[in-house]
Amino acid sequence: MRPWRDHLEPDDPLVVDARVGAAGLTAAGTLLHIWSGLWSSAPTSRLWHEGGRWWTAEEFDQATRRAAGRLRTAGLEPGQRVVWSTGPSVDALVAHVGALRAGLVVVPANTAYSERELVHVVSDVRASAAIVERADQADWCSRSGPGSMVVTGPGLDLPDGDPGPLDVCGPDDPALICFTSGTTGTPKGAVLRHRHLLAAAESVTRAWRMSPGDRLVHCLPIFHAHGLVVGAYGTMTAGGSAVLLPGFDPGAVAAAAVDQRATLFFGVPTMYHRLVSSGRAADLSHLRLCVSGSAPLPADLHAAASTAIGSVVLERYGMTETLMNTSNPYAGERRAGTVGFPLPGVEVAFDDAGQVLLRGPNVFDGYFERATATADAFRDLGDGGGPWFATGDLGSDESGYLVIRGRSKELIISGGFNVYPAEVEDVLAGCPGVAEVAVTGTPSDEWGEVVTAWVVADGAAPSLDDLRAHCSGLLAPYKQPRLVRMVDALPRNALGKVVRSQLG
């Protein structure tokens, strides 16, 4: 596979000095000692765009400041988590980056959770406050959290108070945890050090020549790590600025990238799928860069929206355990079907299943209080370089570039959410009428996939309205099955495990 080295250009301090390596991502400690010395040395820059006016670096930063002092005034401590759930907005990532300069653990959690999920998270980490921003979510948290728990909205209606000590957090404390799952079907935290969030952070910014000149325009949720690090701590890190959305409108992107003199935009192939439907891809033209990460790009696709953008999209592959993992060049080759070749720092080896296997700065060490969890994620292969991580992706090396084969954990990408067939099995059980289920993913020009369950009737078949009212309150939306199929019987192995590949 290609070298790392190959994304940088020739003056980059990493290819200059050999000696430096993949030390070099993470020299400045955290990205907290980055951000703030850029908003010190240019207060006056633009930051955030959201509803007709501009955030400059310096409003950011004292915002911040005032943040944390609320936080640590209402009894928080450094090390305490604290659950976040709300869409984009600078309120959100005021609280955000205020929590981590306070010492803060955050824990980001989807905002279409049901009570049952958002539950689960909460009581998973101990947290110790949450910032939701609905009512509903407030409630939820209140009654399941402990009693000196600390509930807010995204504007942390709380008193003013002094932060204390800022940005003291070293590169081995924990920053996020963020919550995936596993053919268990029982969603875990993976621990994300500061040092993991620069790691990433820089690899990406440098691989594709992000600079303080760069505008993205930011519809992508900010709970999930392509919204918040790959885009909101990318134009931090790079000292750019970007146009924030509430959400994907393929009208109110075209608008934002012309109006706006964006240069840049990240999405997922739902989104892709929806410009190029609208005849809105063509208003991107003027971007030097568009991405799309989160779910694998179909062909057909890939060659539809960047004929329309008139520059070819760039693909990359990632995971909530990694981060940022490989990319297609920004200068040199992009290959349709392949998601590039290491980004800075990164390694990448197979087993002899094919599995992809990954190492490096960026790579989580461990899910929070999973210890057999973690161990079973991670393989040593005796090469005197440390474990690697098995990602469940299958994948092989073409003429130096990764390819994506499919999946052994059999996880399913729905709008680039992770969806695991096992969570969605357990609820479905519970529905009149299913004797046995089984979840699948059905391709799908839009959505890339969508959640399917295979059933066998326990008397009168329920239909899919049935089985998606029964998931209501249990299941975020885009887990819920899409497609219904109902079957006489499961297929299954020789020890009775029902086969999925064998469905459809």
Second form
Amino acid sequence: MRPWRDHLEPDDPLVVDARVGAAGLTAAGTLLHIWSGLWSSAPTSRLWHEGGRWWTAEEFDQATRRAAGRLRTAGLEPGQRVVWSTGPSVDALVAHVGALRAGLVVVPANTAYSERELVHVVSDVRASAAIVERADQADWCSRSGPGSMVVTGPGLDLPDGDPGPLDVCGPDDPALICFTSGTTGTPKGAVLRHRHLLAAAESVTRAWRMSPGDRLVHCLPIFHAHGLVVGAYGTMTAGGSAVLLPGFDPGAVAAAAVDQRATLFFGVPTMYHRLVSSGRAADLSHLRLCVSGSAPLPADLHAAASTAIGSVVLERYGMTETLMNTSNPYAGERRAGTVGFPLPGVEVAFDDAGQVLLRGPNVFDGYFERATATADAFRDLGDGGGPWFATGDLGSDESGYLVIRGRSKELIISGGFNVYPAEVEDVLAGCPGVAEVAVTGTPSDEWGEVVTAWVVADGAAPSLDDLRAHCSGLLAPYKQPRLVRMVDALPRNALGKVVRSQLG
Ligand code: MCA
Ligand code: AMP
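Could I have the structure of this protein in the form predicted in complex with ligand AMP, to go alongside the form predicted alone above?
Every chain and every other molecule in the complex is listed next, the one we just looked at coming first.
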């Protein structure tokens, strides 16, 4: 595979001095040090645009200090976990960065979660606080947390107070716990330390040449690494600015790109599909760079989007546990159907089954309080360089570029959100009229895959509406089936296990 140095400019310090190597990515210690330094050296620079107005770096800095003070005054101590479930807004980012500056560990959660899903997160990390925008989520958190649980909205409507020392976290301190099911079915928290976040943000900002002159159209959820680490942290680390949109709408993205003279767009393939089919992709033609990630970008969509935008979309590959792994190059050939080559600091290898293995300063070192799952996730190849993380993705090296050929893990990716068949099957199994059920992903031009339930009926066959009604309160809408197929029996192997790959 091409070496990661091929991503960098010839005068990048990581290239100039080969002895610096990947260690140069984390030399600053933490992102908080980089950000506070940038905010004090360029206080009047524009940072976030929301609702018709710009926030300067100084305003944001002050607001995050105030937020840290409120959280500390509410009784929260460094190291305690704060569940954070909110749509993109400056308030949400103020609360997030304020929590990190106060030494708290932020636990992002999908705003679409049902009670069952959110309560799992709150109890698993023994959260001390929750910052949530939905009133029903606030109730669930209050009921499931300890008596002292602090529950508030993204605006942190709490008394002001002294924040104490800020930004004192070290590189090894945990910063985020991000829930994912990894290669198995059980949602568990990947612990990302400050040094992992720093390595990932430094790596992409250098590889993609992000600078203070950049302006991102940000329309991704901020509870996943794509919108949070690449979008929001990338913007702050580069000293750039972003137009924050409350969600994705092709017209709003196009208008923001033109009106605010943006230079960057980061999206998932479903967003590119909608930009092309709405005819608004051409409004991105003045951007410096459009990046796609989180799910495979089919070659025909890559071609259609690149033609409509007028520049080649850059596809990259990431994962919650490892943040950003590989990318097509900023300068050089961007090959459709590939995810490029390792980002700065990242090493890629393959096991005998073709599974992609990863190592580097961006790769997490364990799930929260799950020693067995952590041990299962790593492989020692005996090469002396430390353990490799096993991604569950299957890939190959095609003339220096990584091609993702499939997955060994049971995972459906719909619109960039991950859905685990076993979790959906467990819920559907309790639906009246369902004797047996299996869940698969059916290819979709717009969504990548849509969730399909294969049902063996017990008496009267349940309809799709019946299945979805049963899921409500148990599964977020994006995990619920969009298609149902009635079958007489499910295909099983000699051990009686359902073979999902034989359905469809
Ligand atoms: C919304 N719905 C979905 C999805 N999103 N259903 C299946 N899959 C989805 N992804 C449901 C809604 O709840 C609603 O259900 C119905 O679809 C119609 O919603 P619609 O308005 O069309 O959707 P939307 O709100 O416009 O959302 C589509 C979206 C969104 C903008 C593409 O899914 C999205 O923001 N995706 C990005 C995900 C992402 O950031 N992933 C990064 C994770 P009902 O009709 O029942 O109400 S991966 C990651 O972070 C790693 C590190 C990486 O590599 O990046
Ligand atoms: P998550 O754990 O939600 O971060 O999802 C990570 C998974 O998304 C990876 O293991 C891949 O299966 C998939 N993924 C992310 N980016 C890409 C991409 N560009 N092409 C193919 N799959 C991707």
